[in-house]
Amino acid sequence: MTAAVFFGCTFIAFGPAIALFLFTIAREPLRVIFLIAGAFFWLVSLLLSSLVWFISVQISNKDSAVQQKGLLIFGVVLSVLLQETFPMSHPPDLSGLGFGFMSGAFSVVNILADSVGPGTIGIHGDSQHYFLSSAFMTMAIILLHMFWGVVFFDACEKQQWWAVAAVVISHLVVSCLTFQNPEYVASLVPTYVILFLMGIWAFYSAGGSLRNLKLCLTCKDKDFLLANHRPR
């Protein structure tokens, strides 16, 4: 059962992102480089925010639970703000997916390691949906990073600063929603609502339309077919 949980949660968390990588990025070496660069910049933002948080904890009152929770929230907010300073450095969809891959790996890798046992989740009255909820949250975060990157880049290019603010605020909201755990419904449902809305926004920001979507789904998009044609 532990193997089923491990592989099931892994495919839920990373399946869509891996599919995007294989079908849209893996065949182009330059895109792979941009993807790795995006992951690297996410690590830099994590390093900087972690350093500031660590110093803040050391000089604070460690016996105050309220103060420590406030510093944790401060660290999350700082990390989000730092992450939003990097997307303009390279193509938005690739940087966003790179951000998402690395963010997802850091978020769920330890959870997946625990899922193989030993032990039984929920044996002390905790939620038995811990692994599954974590996997779905990770999948949402990975996709959201890609959508945020597309919308952020388009907004900066068009100087629509309200849209930039909307991206940053939605990122902050999703990050802070994780503090609702283990009330997983309170965190997952709003996160997926934001994911759905940001996905639509990113689709239209990238030049999508209902006509293009219909042509793609019915395999009648000539540009798409030509771009993916491979000589025999």
Contents of the next structure:
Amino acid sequence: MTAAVFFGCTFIAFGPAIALFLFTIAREPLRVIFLIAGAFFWLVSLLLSSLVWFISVQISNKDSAVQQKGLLIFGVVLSVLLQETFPMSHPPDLSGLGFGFMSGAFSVVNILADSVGPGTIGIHGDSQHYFLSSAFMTMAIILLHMFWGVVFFDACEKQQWWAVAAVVISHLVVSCLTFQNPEYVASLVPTYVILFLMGIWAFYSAGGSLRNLKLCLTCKDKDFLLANHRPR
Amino acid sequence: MLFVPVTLCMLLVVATIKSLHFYTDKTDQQLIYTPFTENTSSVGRRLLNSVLNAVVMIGVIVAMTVLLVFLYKYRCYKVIHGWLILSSLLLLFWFSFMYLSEVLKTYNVAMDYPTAGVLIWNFGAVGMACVHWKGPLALQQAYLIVVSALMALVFVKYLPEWSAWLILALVSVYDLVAVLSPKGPLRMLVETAQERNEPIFPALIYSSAMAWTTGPADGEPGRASDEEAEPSGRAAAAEDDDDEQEERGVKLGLGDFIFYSVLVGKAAAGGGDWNTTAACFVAILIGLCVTLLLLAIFKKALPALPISITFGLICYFATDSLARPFMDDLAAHHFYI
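Return one more block: the form predicted together with its partner chain, after the form predicted on its own shown previously.
Below: every chain and molecule of the assembly, starting with the one above.
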């Protein structure tokens, strides 16, 4: 494990999120505040769910590994549900991205810190792809949080409760897919499929369309250009 | 606005603590302001000692603040300037030399004394000029951030564990009292400065913009901070004037920077877990947001420590005891939430 692994995994995990941050958020302090508020709400939901898990562990049988794993699964489900109940502040992509940043950071930062140090991955027979799959999973989760935020907020505004339920269920599905780790193929591939689908759904809920996309990509979108003061 | 400098200061402290072992090595040496040792045999004794340490430290801070206000009120400007210059000298030359030598030791780089002398001389002299006299705003801001980080690192190294947390809690209470109560020393400092229409010493305050005041109503923040870094920070906004050139800048005392960084630094030093550090980081930034929001509503000098430190302390203890085992278990099984 070297600096190469560390930087590689960091950029895989946080690259798209940091790019989003730099291009859409960094210039305006108000948007940064909303992002941090989103991160804070995720943190609060994590603390609540870990409180419940901690209490349940204390009253359980600590020697039984099966029970501990079951409690952990319960903790995961509870955590996902709590995250979805937290109020989404107005710019839904920002609160979603805030959730994503915090969630990604909590999942992967300790792993990245360990990757800088000496060691051989998988020396006891575990998977050799631990770091790489963590990084890809984290990237997917961060982007998914943002898409979920957009769709959730839009669905709440339009009172489409089936869409809200779909968001919650897809979050649960993604988390439950990770229970199959270390069978990384089984968890990563469906996660990316869900990521792709949610991305398209979020794009359409945010008002995107094929026409907008074409205008944007060929730099002919007048509103966007005016807003960014670029002559064309 | 203020997020960038606060974030930079905290990042600098965390990066230093994680890479240089000097600042986390256990040492029996303590500051004279925390005379009671925490290496005691019983938990009760340790708790008592930390409480006493915190009381002594807060006592020193209160005394220094009152002394500063006294000197300011009776116009002993020379004494105050002398005091501030002495403490800046200490920070910019001595502490930065210590920092440089620890960096060189950690990365095993050899440097001869003349080179080090030239570097430190240049760093310190430019710093003194920027902070106490004139200099480009960005450079002054950079030096203030570095100075706060150095001070915070000294605290992280020399304050024992439990005393540090208690001191943080008590200092926020003191900040609240000193800034908001009518006879509070810091409130008197701000009001006196406003009456006399003078800015409070630049060495104590970070300001995010140049304020070319042509009229009255310049809300000044005040924070007495010297080598012992008396806390009590406030944030105040420079009011807009008729003059269009007036820049709206927000000011934050250096003691605020220092204590925020001490909190995050202690979180980073204790245990090596990044989740706790990230949690404290976000909590402090949210506290700062709320404080700035209140500032926009009330438009007068407000204490910047209480809300952030409260959120920070709650998040630290909650994350350390609850979220950390949960996340460790999840990471071990490779589950994601």
